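We begin with a single chain expressed as structure tokens, specifically the form predicted alone.
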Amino acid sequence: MLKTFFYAAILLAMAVSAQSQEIVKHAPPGFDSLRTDILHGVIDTVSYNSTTVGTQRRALIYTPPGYSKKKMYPVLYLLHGIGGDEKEWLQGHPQVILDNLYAEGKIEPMIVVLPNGRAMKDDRAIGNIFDSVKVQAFANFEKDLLNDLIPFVQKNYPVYTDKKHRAIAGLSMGGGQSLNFGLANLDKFAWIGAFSAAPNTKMPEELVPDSAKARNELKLLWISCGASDRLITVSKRTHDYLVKMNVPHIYYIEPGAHEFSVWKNDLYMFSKLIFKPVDRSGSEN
């Protein structure tokens, strides 16, 4: 497991040149930890209407330390897993990780939105959340991300509008959303993270067809995943095709399985990349 993780650990360090950006690494210790010394973001939990769905439906959206209705933002959407509502993310302190990397300097201002990805009219975390109805509903969200969600942050925050200020991420069922969506949508997407992508992830010649323009509308791919996580075939089966394919991609094995302890590191690290000259030369091609 530490052959990989370190051969892994060398992987990254290559795809960043320390010329755009400092190399990113494994989270240091302290990382998730809250400080007094420095200055927070907040997180308030809005409502938008939703025409997929037809009602209204919640998510929580962080605003940088110093945020200003005066300034320009890029967005990152952040998505749960297949247990999880819009709180999920909760559990792994977003909110810390980011203001820590704020006060470093570390991250470039963005705001972050927390959405519940069961686009379904109850959609609570509750009862069999296996059932063929809730498994769809998170396919159904890419409509309500996309013709809802979106329109609403853009119209109500002061945000870039352009793929290049936009990025996807999730852990498990999000992360499988992500790779779905965000591939899908190379127009709206140029950042794409999936954090031990869940089985709804689709076969990698369906997320990637075109492997030219993936090439070339993507600014960041990463996937990454616990070395003991059960469902690393699904990251690595994406990783092989994307090797095959030579599409320019990070794929990071890390200590962990299926755990927040893996998904508040692989945050850390890719928040650190996106919205930054990414030099990709030098990642798995």
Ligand code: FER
The other form holds:
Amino acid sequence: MLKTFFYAAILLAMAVSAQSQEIVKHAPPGFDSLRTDILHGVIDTVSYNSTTVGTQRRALIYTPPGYSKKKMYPVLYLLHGIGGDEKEWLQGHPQVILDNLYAEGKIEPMIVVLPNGRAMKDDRAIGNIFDSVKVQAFANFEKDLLNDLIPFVQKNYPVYTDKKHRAIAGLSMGGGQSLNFGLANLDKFAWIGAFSAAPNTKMPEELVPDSAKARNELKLLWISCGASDRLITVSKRTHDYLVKMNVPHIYYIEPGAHEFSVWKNDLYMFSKLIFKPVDRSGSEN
Ligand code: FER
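Form predicted in complex with this ligand, following the form predicted alone:
Below: every chain and molecule of the assembly, starting with the one above.
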């Protein structure tokens, strides 16, 4: 049987397009402007019992325009950076970006969960945010996510529970978490996005110990970074290894530094790809 896979390396907003996917370039002007002529999703704050941390923990949950308990939704877990918490992504107005995309029929209706990825009792971004205990808490979040938050979401929202309907993405520390947790749990996440992944990202050999498995299990592996971000070495080393091991992925380097303009664009691009059929005919093997 012909084994096909999809690989695209995209540099500085230039595009490589697979047949049925739109050309990836950059979000158009106005993609993040509030429109009053369309329906809007809703962001709620929820609190879940974390057996991992031993506290009630907070998360924000975006439900899309037209949300109904009678429908079923896929879920994107969208993670923040080292200086943030569950509210950090609000700086990038993700609900505006998603509402606009939804109004244009460019994304699948999805629930987006914005957790606090610092899994410790005092999970606020205070004091020395680079403290090793706090950095370790970003790693501990894997257990909280898998054992506490995902079950909470699945109990309280009408969501699909298979991996094809579950995505994980994040900015910086959250990008590292997305790669670390997503690639270590290929039975739970089929769509993984790392925006400007931080040095918490595992080394490539540890991230992808079994390239055949990654190749077979993933729907999308997205790695992006601003061209002038000093953390780009993390994305580059991961991309280089994936190329070497023939693991299909999108590598998208865009103008910008370690900043929200980049992450907003990434959310726009990534959310358009997930929970849709993937065209793997970009290249053949
Ligand atoms: C580091 C530099 C940056 C690091 C983490 C970051 C854990 C995270 C940045 C961010 O989340 O924005 O050395 O080490």
